[in-house]
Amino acid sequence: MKTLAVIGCGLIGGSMALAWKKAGVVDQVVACDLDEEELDEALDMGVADSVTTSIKEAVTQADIIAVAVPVLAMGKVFSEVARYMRKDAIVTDVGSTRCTVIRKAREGLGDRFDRYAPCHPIAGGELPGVKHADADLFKNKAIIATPDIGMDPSVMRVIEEAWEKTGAVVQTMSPELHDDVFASVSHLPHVLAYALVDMIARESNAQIKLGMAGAGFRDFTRIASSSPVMWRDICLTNREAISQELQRYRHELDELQRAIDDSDSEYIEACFDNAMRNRRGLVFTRKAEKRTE
């Protein structure tokens, strides 16, 4: 019998926790949360097996602990698991950035840091929540392996090996190479989003131009409603790299403004026929086209 402990009984939480069950990686579950209408829903849908507002209790007989809380909260959460957890556990985390979620598992794990597999999956909900959990969430997903200096092989090929089981696709990326990465496909998108609807929502006529957002305005804003906390977090953890990659928009911004200004038409014109070809080009299923990492 094979025990997971979800520390974060939310979107990726519960959909990990029913994705794991439903490929047979682990038996039960035990949900931790401080939310308890969370854990009550998580009890409901048949997320957890059990629950409790303890981390101790939740992860004392755990085979494998996942950490699912906001990124700014792990470090604690390491520190609290490691006190409790059993020797030959496992603990895994599906945050969002790497490098300093990788520094605070050093940290709170200490001697137990050899047992820490980090993976990110890439997958995820236009709105939080356990009720939102999907046991078909990570099928043909890729998630993000990132491996460090201290981490055993061996447990980190346990918690890939899970992930594989579920249908996902694992690959494997350096801490620096992921923070970087997602920080242009997918914390920008993330920061664009936000900014545009709180800019107009700010606006006297406010409620007339949300009242007229047609189909592109929806797709472009869709993950805007994605958890604030979440994404709040995530700024501040991959700050660097999010804030390289703002400075960049916002020069391709400038350039397209001096453009529209100028009436140069050449110029717009070439901008849009290189985003759209390269748009294009991009694979995506109807179904990953509806998430958000």
Given for the second form:
2 protein chains.
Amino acid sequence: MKTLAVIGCGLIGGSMALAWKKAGVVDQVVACDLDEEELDEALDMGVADSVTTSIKEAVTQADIIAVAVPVLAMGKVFSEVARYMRKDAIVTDVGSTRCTVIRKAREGLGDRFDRYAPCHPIAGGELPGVKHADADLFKNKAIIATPDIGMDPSVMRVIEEAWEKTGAVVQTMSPELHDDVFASVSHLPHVLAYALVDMIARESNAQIKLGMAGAGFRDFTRIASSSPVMWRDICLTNREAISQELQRYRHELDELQRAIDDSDSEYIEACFDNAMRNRRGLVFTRKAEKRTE
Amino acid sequence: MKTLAVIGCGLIGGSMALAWKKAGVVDQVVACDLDEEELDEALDMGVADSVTTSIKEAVTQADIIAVAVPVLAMGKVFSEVARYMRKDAIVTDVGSTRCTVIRKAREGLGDRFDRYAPCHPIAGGELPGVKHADADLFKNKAIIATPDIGMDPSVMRVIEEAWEKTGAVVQTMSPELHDDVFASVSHLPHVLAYALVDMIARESNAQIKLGMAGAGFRDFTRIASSSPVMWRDICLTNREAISQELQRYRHELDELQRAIDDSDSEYIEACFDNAMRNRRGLVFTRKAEKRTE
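If the structure you just shared is the form predicted alone, then what does the corresponding form predicted together with another copy of the chain look like?
Next comes the full complex, this chain leading.
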């Protein structure tokens, strides 16, 4: 009888509970959240077999503890978990940034850090909350395992195998590379999409403009519907990498501003053409992306 | 027996030919393009009943002449059209920018300008070329009519009614408002998507990064697959409006850079939250966008 405790029962925590149970990785799920409405929803949907607002109550009975709260809240959760977890229990988390979270786990879990195995599922949806949880959310999607000093490879294997049973594809990289890669292809695009909608919404004729928005705008800004708190935390916990990519991007826009103002036709076309060729070239990635839809 | 001459037989020109014929607005189509492969494709697909590389040949036999070349090429085309068009013929165009194109039409068409009725279909696709032409591309989509001094309302009516027969929804606004609105919700997002892909593609670990790109990146950068020449021309012909919106956006990013570097949690969350609420609020627009898919 294996029990999974999900701390933070939103879209990802709830989907993980459904997926791991469907895959037979665990037999029962106890969901822990501060939001009792989310917990009721989790019970109604069969995401959890039992619910509690107490980390202690959730953790004491768990074989595996999955931390799925916004990353800035993880430090406090890890120390609570360390205090009540069973000696043989395993702790994992699904945070979108790695270096900061692993440092928090090191501090919070203390001598239990060797029972910790971080795996970041490259999956999600712009609509948060357990009501959008989906047992197949992780099918054919990438799970990034980020082993680090002081972790136990055999513990990592348990979590990796669990994810593989849900149909996900596990890849391994260093926490630093993970944070750099996702700052570019995930975190920065979220910042840019939020920035565009925020800017237009504050213009005098915002309603006319938003009323004329077409399919291009819809897709470009889809991720601007994502949870502001989750993405605020990602910006704060992957600050260095995102800051560096944002600076690079601002330099790119400085050049484009100059080129547009100077009607520098060659520069504009060269930039657009390089982007087009690389974007259209993302055939393999597109397949991967199709799988990650 | 009504004949439509399409000058520039790509995705939009070809789709317009198919849609207008399907709607019974015209009986036959003559397609004119410099690219003979596109013309062969147009014949094979039944987009055109006859093809030619000569504007003169296409125009002399036409009741309606639709100019669908990249906007920077339109000036030259308008003067050619004016030289050979029949007295009772009508000229329209499908360009994505209005003020510059209308000025070019005024110059190029001369005393035939009163036979000109510009209508911009808010439709398209990131894959160019007549092979992607679609008779239903304009169904339930917006067509922006931009009447201006010296145009004949009865001529505009003919083109508006033709578009309505294809299932499109005609709206009217001034050329200036059109260019301002689409600089914000269409032109700027294209520039931003091209800029991000171009930037990442030029980084040392571009392939690792692009290889990890997920659904968010796919949707955010979909429009970066669009035709570089078409979008270069849009930047050059709607330069003032795009330049202004790009400056505004760069100020927005300056503030976000500061907030991220200072870990200004309140600022970041307020910006993301305002964007999220406005983006999720695009219910009507989303429906409109569904229609424009």
